[in-house]
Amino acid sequence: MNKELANEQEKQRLKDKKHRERQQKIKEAVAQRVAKATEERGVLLVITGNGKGKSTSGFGTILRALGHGLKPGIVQFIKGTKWECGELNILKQFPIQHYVMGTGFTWETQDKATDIAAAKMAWEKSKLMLSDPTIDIVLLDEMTYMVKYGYIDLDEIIETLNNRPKMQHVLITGRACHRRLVELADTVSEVQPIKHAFTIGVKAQKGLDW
């Protein structure tokens, strides 16, 4: 074995050793964080931002919960009753509580009184789920708009969330989530757009967008 080859092998050995040491430190740090996470209770998650995928993430979490035998509840705000929803084509095969506000977007109804009445009814359905200890996880899909428009009282929402069953998880999705809900939440993810096909004239696609 020549000297040059031996030097290269020694360099590689040192690189491998440093890599193992770095990975061991990471492993120990993760183990410490895991050891400290001992509290067991329901978690409030907010998925907000202007990017695509907020509702999809919420429905995906519901599907995950079903896979573990948990019981979910879903309330969809800003959805029309005639709109097809690919996620629900799967989820409705399971015994889940589900309610759709039914009016669609405000620019479609152009009737504020109708929208407020529909929002309040959807919120009443939400409150029933948020007080039911047999429901393990509740998805309030696109509820942030109801707060932004002032259709549902924010103080009442916060009080209901604070008084829900201890082990119940809640997901809230939608753009422009109110800062008080962000502060209340345990986990907040903000989805930001980089590019979107719709902005260059590509129509919404079945199975991809709805």
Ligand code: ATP
Second form
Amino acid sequence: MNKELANEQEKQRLKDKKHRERQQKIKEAVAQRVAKATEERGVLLVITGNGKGKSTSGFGTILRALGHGLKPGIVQFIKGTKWECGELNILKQFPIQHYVMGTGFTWETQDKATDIAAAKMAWEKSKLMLSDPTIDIVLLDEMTYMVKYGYIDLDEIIETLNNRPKMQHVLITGRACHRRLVELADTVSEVQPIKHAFTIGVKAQKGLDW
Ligand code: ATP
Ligand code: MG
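Can I get the form predicted together with the ligand as well, since the one above is the form predicted on its own?
Entire complex below, previous chain first.
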């Protein structure tokens, strides 16, 4: 073997050794963090931001929970009855408590009093779910707007969330989530819009956007 080749092999051997040591350190750090996370309780999750993927993430989590035999509840704020949604065509095959506010997008409607009444009714349905310990996970899709428009009292929302069954998970989706809900939540993700096909003229696509 010539000297150059031997040097190359030695360099590679040292590189591999360093890589193994680095990976081992990462593995130990992850194991330590996993060992520390021992608490078992319901989690409040917020998915907000202007990018696409909030409601699909919420419905995906409901599907994940169903896969483990958990019992979900869903309240859709804003979505109207004329708005089809692929997830529901599947999810309605399961025994899920589900309520749609049903007034259409609020910026389509003209009647504020009707919107407020519809929001309050949807919130009453939410409260029933948030006090029912047999419901393991509650999705409050697009609820952030109800707070933004002042249609539901924020103090009451926070109190209800704080007093919910200990093991119950709650997911809140929607843009512009109020700072106090972000503070209260255990997990918060903000979806950033890097690009969206709609802005370059692609219409909303079945199975992807609804
Ligand atoms: P999705 O339901 O696809 O997960 P989302 O819940 O994150 O979307 P919403 O603000 O509820 O987003 O808007 C719902 C609809 O608007 C969807 O059809 C989605 O594709 C579209 N949309 C979401 N974000 C954007 C965006 N940044 N620009 C244009 N359209 C968007
Ligand atoms: Mg949405």
